[in-house]
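In the block that follows, a single chain appears as structure tokens, in the form predicted on its own.
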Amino acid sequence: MIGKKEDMSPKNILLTGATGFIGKRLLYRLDEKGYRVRCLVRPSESLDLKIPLRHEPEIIYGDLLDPASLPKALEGMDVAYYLVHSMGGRSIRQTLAFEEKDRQAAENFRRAADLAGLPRMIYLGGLGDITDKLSHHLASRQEVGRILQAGKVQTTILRAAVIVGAGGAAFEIVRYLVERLPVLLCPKWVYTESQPIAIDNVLSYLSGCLEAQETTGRSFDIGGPQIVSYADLMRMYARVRGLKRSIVGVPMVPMKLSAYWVNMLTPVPAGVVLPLAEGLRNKAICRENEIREIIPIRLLNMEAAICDALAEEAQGPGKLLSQQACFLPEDLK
């Protein structure tokens, strides 16, 4: 049954993580829907919008690690998106400190939201069974969700695995490796199954939660229509680009060594590759699909998601001018 829709009049939305891979795209989606958006941006960052918005967002400078900067950002807001979560740092050494920072940021935001009387919050977390010896990265994402839901604010949690889109770390790793290497010698973690999802579908779920009352205060798994491995994504990328590639498994490759290897061949820092690789030790598959009934959307196959990402790319390996340049199966065109 399609969920009952709330009043579609514009709401006051606080968007954290507005400069990031998902946050910037969500800003455009919310703007298209007519919502009034306030962006919390760190003083060291700027919101660089290459395509003009219909409505200029309000910019509030603050930092989740600075509790004093949060009350002003939350004042008068109806809903807040919490899209801040570390992937580590540029170096592997920096990744060791991200868990405590994420924990502190979530606790600061929860306390500030409670004091402000914020009605709703929406958080994008990660898939994974807490009993499955989760990687530090996935365990931290789940911990952040628990911290946010422990407050007074009705918090919706969406849990996703790999998100495929232009500029996302997962996609850029696949793109650069497949473009540059005719034979890919891959460690064991590239064969772990997951349920990746296209960035466009993630945005539809995130924005759709504003309009579906029954998502309030609940948690949902979100995923695409296919269960695949990283190796499968590489093969799909090669097919979409019309490239001949061979993937050869290499056992017993230490995680740190594979992270440095990927960093040498791609623009993705080793400190980001490592938590991604460690997360791929765990299967990340939806345990339930109730969100599909509440927010019914067309889920993109990974071939189509890859082609969308390539069409969006402006520079670098894999540049395509449009989807028409992709070698997509006929039923996906």
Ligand SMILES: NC(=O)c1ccc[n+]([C@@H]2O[C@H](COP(=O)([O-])OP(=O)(O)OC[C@H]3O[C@@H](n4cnc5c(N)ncnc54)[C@H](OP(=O)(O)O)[C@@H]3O)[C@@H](O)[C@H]2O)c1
Second form
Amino acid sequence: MIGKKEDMSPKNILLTGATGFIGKRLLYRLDEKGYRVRCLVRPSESLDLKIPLRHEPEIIYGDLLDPASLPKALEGMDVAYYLVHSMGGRSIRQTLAFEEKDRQAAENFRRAADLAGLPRMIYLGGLGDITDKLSHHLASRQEVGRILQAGKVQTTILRAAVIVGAGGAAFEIVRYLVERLPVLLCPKWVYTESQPIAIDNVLSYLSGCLEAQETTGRSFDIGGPQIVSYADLMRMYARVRGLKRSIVGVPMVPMKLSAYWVNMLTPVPAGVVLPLAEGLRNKAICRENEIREIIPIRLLNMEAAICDALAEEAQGPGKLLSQQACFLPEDLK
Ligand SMILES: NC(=O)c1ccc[n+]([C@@H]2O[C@H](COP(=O)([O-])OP(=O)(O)OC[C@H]3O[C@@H](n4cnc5c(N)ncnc54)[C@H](OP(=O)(O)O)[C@@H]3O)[C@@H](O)[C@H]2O)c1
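Having seen the form predicted on its own, the form predicted together with this ligand:
Entire complex below, previous chain first.
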């Protein structure tokens, strides 16, 4: 049961990032709950929905880097989800441009949302302690949060570490590396502690915020029930898949070299791998757990989250030609 529910009468919801890993899943979750959603999709893309929704979503073509395309998308909306980042591209030059693009996109959106009189916004950013020297990616995620909260719109910020789910960039890196390599030679940053969370739990928090009024205008850390290193996550993946794997720490591997190596072994582009890999140096652990009181849900352990992701991969086209059997013991499900 989620505390203090608002009236479920039609809310006009704008979903940015609707074609992405989290955005598309959130669209299904909101649709299941009976909400009607307007999706902002870039003109170069299309929203490919393999399983039909209950209610056909409204599609508006626009780009956060094109301010002229935003007023139409925001017109008449009560809440907007901000699930956009600009990492990507196959070259380092494209990679380095993401911070400026993300700053511009957030400023454009805040300005347009203020002008449209949008009442509420919900943004999903990244965990990471600002007293730590944050990576470019994590610092940029926090900057976006500050830009959005500086406007007139009441903005809720959820901050997460790695999200475990089929198609999530960080999870796919773990999956491909463990599937393909019997011995994983890893730089020391794979031993950094983090608090990953299952995609299903993230969707419950994102949609729960819509209904829990007390989350309006506030920031919350969201994390799973375990604090683990990335090496632990790889071991858990191997265990769930019944694979025998060794993780061997190697000192002094340059970050760019590891990113290119990961890029060669996985379908994740260098433009995403490099900023994510750089961020693995930063601890990503919840500073507080207040959201657990406001939106009480059952937090999935990482073994169960990996198993769910594998089950989903097995149903889809999946680029990895391995049999996605899951060896998770019953007591861990
Ligand atoms: N995945 C994780 O493990 C994780 C962990 C913590 C936090 N988060 C946060 O969750 C949010 C969503 O991440 P994700 O994993 O879903 O990323 P994703 O799968 O890469 O999706 C990114 C989305 O942003 C859209 N986008 C990019 N630039 C845009 C622009 N200029 N205008 C409009 N849309 C644009 C993309 O649209 P196109 O299809 O047109 O490219 C895509 O829909 C981000 O804020 C991220 O920091 C993710």
